[in-house]
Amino acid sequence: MEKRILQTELCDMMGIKYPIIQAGMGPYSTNRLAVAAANAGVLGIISTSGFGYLRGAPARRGEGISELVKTLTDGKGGTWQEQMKRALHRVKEETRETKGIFGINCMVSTEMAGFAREIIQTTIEARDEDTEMKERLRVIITSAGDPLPLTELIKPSGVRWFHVVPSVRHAQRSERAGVDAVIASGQEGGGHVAWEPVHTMVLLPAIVRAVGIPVIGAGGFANGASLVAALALGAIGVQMGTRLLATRESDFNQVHKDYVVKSGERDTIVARGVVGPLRWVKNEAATEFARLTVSKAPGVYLGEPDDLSAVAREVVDMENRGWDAQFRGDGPRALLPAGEVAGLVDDLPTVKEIVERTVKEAEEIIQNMPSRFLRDQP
């Protein structure tokens, strides 16, 4: 009998082999990670937030910035739009043999709204200028903001559009905006998280029940068991961030990867970030930053949203120093985004190894589940 393989609506929609999305984690470009993911048969995503350093927004500068810029450019100069297009073309070229499928992630919060529109327009232009790009750059994923103002920009382009949501209300608004799918991101996820601490086990099925469009799970996914759990809760696939950050091909620096690998399930902490709450590895810098957040930006823990213009200068300055230390590889002083799932990460494999391991485990669980839990009636 021919072996049955794990294939969901996400695979059919995107033309990928396995129902997994590699998260676009900033501020690094995730170019190399996207190539490895696409070549492994999942959806590779290029983070675009780092290009703000080339544009001049957000305005964060320090000694470590040159280290970040090295990961964003090819050294040929030009405008940030030209450099971004060249990055898209490099990903296209390096996934040509496998015909890998990829896309971009773009934060669209109030603080980033103008830049986000430029990023999206640049992406659409790159697709329109190149037939192969249009075929294989198949999705724009927006996050951390309101998708509705972007409908008239994205929908006419024909590119698929996913939006990351932290609540039922945001998912319903995304559906009205015309997105093709929503990514339900629980608060255990790494990097930017919701103002209200709603976790994946509750959030994902609530959103599946509330909308008529496909739902993808994010926050807490690192292996085959969690992939099966997401499918059981009604998702068509999962987005993995922290697990794929800790891989050999990841664009993130080695210090960051090492912290993730050695972290336990209790070794993350939430404090203020650029556009709201952000989950960090619990090191010396993050613990100090959380204390400052308690005193200067307590809305993070009370579910009271603010914007960057209302945040105390001390908080912004300390975050900037933490990012700069990250770029320099100064572990104790670095602010290092990661999800709670870091507690399940204990090795540094290739992306292909992670994907194959995850899918094999998921298929075995699904195939063995009837014999484990179903009994014949006497």
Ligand SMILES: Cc1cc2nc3c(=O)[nH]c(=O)nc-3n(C[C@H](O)[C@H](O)[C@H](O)COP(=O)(O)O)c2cc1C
Given for the second form:
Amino acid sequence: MEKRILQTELCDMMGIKYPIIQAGMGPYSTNRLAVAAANAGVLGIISTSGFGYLRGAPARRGEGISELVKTLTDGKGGTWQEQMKRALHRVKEETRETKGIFGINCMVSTEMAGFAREIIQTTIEARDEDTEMKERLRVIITSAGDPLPLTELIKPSGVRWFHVVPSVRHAQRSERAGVDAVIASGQEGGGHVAWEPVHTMVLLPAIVRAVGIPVIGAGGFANGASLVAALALGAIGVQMGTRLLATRESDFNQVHKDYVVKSGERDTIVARGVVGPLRWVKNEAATEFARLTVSKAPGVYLGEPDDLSAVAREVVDMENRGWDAQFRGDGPRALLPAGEVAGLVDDLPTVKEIVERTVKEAEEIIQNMPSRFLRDQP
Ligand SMILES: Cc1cc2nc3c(=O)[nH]c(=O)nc-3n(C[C@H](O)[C@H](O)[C@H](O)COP(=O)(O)O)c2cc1C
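What does the same protein look like in the form predicted in complex with the named molecule, given that the last one was the form predicted alone?
Once more the chain from above appears, this time first in line as the rest of the complex follows.
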């Protein structure tokens, strides 16, 4: 009998082989990761928050910034928009042979709203200027903010639009905004998490039930078993962050990858981060930073949103020192975003190896389920 393969609506909608999205993970531009992901048959995502450093005030995060900037540019200078477009073109060229599919991630929180519009405009322009770009840069994934003001900017361009959401209310608002799919992002995920925590096991089916558009799971996905679980809960695919950060091609520095590999499932902690609560690897710096968050920015743990203007200066300063140490690879002092799923990550393979073993495991689980769990009636 012909072998049946895993294919979902996400594959059909995006033209990808496997129902997996490589998560946007700033402030690195994840160029190399996006290339590896797209070439491995999943959706590669270029992260754009780092381009803010090319745009202004790089001094605010200290010396390590030059290490980050090196990963964002090809050293040829120009405006940040020109540099970003060149990054998009590099990804396009390096995925030409496989006809890989990719997109961008853009955080649209209030603090970043103006810059986010420019990022989106630059992306749409790059697509309009180049037929091949239009063909293969297929999606804009927005996150961390309100999608409604973006409808008129994104929809006329024809690019697909996904929005990352932490609750049913945000998912319904995204549906009203006209997004093509929502990414339900559970509290176990790496990087930004919600002010009011709901984990993937509850969030994903709650959103599937509440909206009439496709839903993708994020937060806690690292292998075939969790991919199957997401499909069982009603998703059309998963977005993987922490698992793909810990790969050979990922743009993150070695220290960050090593922390993810050696972390157990209890080795992450939520504290303040840029625009709200953020899940970090629980090292010395993050533990101290969580203590400071408890005393100076308790809204993070009480579900009471504040914005940068209201946060104590010492919180912002300590976070900036942590980012700087991250870019310099100074382990104990670095603040390193990662998800709980770091506890399931114990190697540093290539993206292709992760994708292939995830899909193989998922297919085997699905094929074996009937014989394992369905009994003939006596
Ligand atoms: C290092 C790191 C950086 C991240 N940066 C971003 C970002 O710039 N924009 C965004 O929408 N999400 C960001 N995220 C969240 C991811 O896109 C993704 O939703 C999350 O990692 C999924 O959970 P997982 O880590 O359990 O796979 C980041 C996550 C990590 C681990």
